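Take a look at this single chain, the form predicted on its own, given in structure tokens.
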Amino acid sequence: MPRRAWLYVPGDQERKIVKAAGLDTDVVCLDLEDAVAPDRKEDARALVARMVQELDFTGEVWVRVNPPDSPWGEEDITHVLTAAPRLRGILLPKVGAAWVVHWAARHLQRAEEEHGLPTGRLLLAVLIETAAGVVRLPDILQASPRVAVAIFGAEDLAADIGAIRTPEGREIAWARSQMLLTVKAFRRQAIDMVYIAYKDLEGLEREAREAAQMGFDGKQVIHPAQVPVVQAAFTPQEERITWARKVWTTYQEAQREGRGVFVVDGKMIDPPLIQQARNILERAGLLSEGEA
């Protein structure tokens, strides 16, 4: 499932979760975290459970809840969970062990239960914006299958680790290349960090292609404007979607002729190129994760 664009919207705004279920973005995440204060938390975890119950979005549709060692944790999970045939999942935010997942998978696994829905239908996404998050990152994707999604949090790491943030992102640079390296290891997707200028739409693109190219499979977004530019910069070029297709195709036929080793457009195609393809394929939604 493509997931180019992760939309974040204040779960306590009902305005702007009834024009985000309308937009062609891939992820709403209906956030009862970092966008809502501390005397609105309750009344924005009733209503985002409402929401995802009465709307009807265009892409998935997710629930950023507050940590479970907070105040709000355990109510945010309970109370959102009561929509979740209409949920895709949850995402934790500030995983820095793999308890976090074992303790939001117990409660998935509950109201999978409830609800009658097939196990393992509800997915986790799991936030990484702390040191320990990165370097206990291996435990926590392997904590679950539910696990289907690592976001990179730049802003929360820099401060976790004392760097001062810049336009050119050097102090986050191992940390981004470390988690997409480990996440890539397990097959999970990796969504890419905020970019926090949002009138910026070139800076966006610049730094969404830049993602795209490094190998992350979405971006995460603050604001609608930002969704088509995201979308865009992760949605391959025509051109070489054409090229994946030949490859693809022609890959297929040697298949079943028995050839190892073949051709496209003068050039010698080997398992990389054919991998390659097969990503570019996979990313514009033209063959299925995993089809052979």
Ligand code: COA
The other form holds:
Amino acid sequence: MPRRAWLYVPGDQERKIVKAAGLDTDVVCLDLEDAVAPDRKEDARALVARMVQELDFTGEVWVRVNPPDSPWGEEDITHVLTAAPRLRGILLPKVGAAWVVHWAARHLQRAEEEHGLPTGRLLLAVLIETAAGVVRLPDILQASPRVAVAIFGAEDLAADIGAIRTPEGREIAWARSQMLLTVKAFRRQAIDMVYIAYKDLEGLEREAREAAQMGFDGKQVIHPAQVPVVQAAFTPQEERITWARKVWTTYQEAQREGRGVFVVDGKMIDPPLIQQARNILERAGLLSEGEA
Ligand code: COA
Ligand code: MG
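Target state, the form predicted in complex with the ligand; input state, the form predicted on its own:
Below, the chain from earlier opens the complete complex, with every other chain and molecule after it.
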């Protein structure tokens, strides 16, 4: 399932939620955490549950709940899961330890039983945005097979470690790369940080392309204008698809003829390049994941 653009919408803003439902975005994530002020948390929770029930979203719907050790986390997840059949999953913010995943997984399991959904239908995403989250990521990912997605949060991480954000992002570069590698080691999806200067679409495009080149599967966005830019950056370009097709067909021929290594466009092609070609075709939706 491609999750190229992960669009946040404040959970207390009905107008924006309605607008988001009709957008051509892979994911809409209704937020109950930092986009909602403390005195509006309860209203937002009720609105989000109702909107998930009532609206038809183009893409997947996720909800970001408050952490379990906040005054709202328990109520958030309980109430939001009344709309479980229409939800793809729950996003857990500031995850720093495996117990948070266990807590959420128990709630999802119960909701599946109550609604007669198949076990494992409801997924979890974890926001890695604290030093503890980066360091304990292997445990967090392995805490449940429901953890399908990990998301990098640069702003909270900078706050947590006392870093000063710069346009170049050297202060968060190591954590961003480390997070990506760990997520890929456990074969989950990795979603890149938010580009908060939401009117600067050129800067966004540059950062989104870089993320796609690094291996991220998508990027968080906060404004409708960011969605097409990000979705395009995570969609393979025509020339890459042409190259990948050529590698793939030549590979099939080489296999029939018993050759391990071959040449395409004057460059040696061996198994790692065949895998790269496969990744491109998969991402472009031209190859099913099981196809050998
Ligand atoms: N989802 C859906 N619609 C959105 C939206 C979003 N995230 N952000 C803006 N819009 C809508 C606006 O409602 C407006 O629609 P309208 O003209 O029909 O009223 C239109 O898009 C243009 O919005 P604009 O005026 O450019 O932005 P704004 O000043 O209203 O809002 C932000 C700017 C940053 C506050 C807003 O984009 C936002 O709330 N983003 C999400 C923030 C969030 O969830 N943060 C937590 C996770 S990091
Ligand atoms: Mg955050």
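For clarity, a rigid core is taken as the largest C-alpha set superposing within 1.5 Å between two forms. Remember, it's a predicted structure, so these values are computed and weren't measured experimentally. Positions refer to the first chain, counted from 1.
The Cα position of A232 differs by less than 2 Å between the two forms after fitting on the rigid core. Relative to the superposed rigid core, the position of the CA of S70 differs between the two forms by less than 2 Å. Here I17 does not count as shifted, since its C-alpha moves by less than 2 Å between the two forms after the core is aligned.
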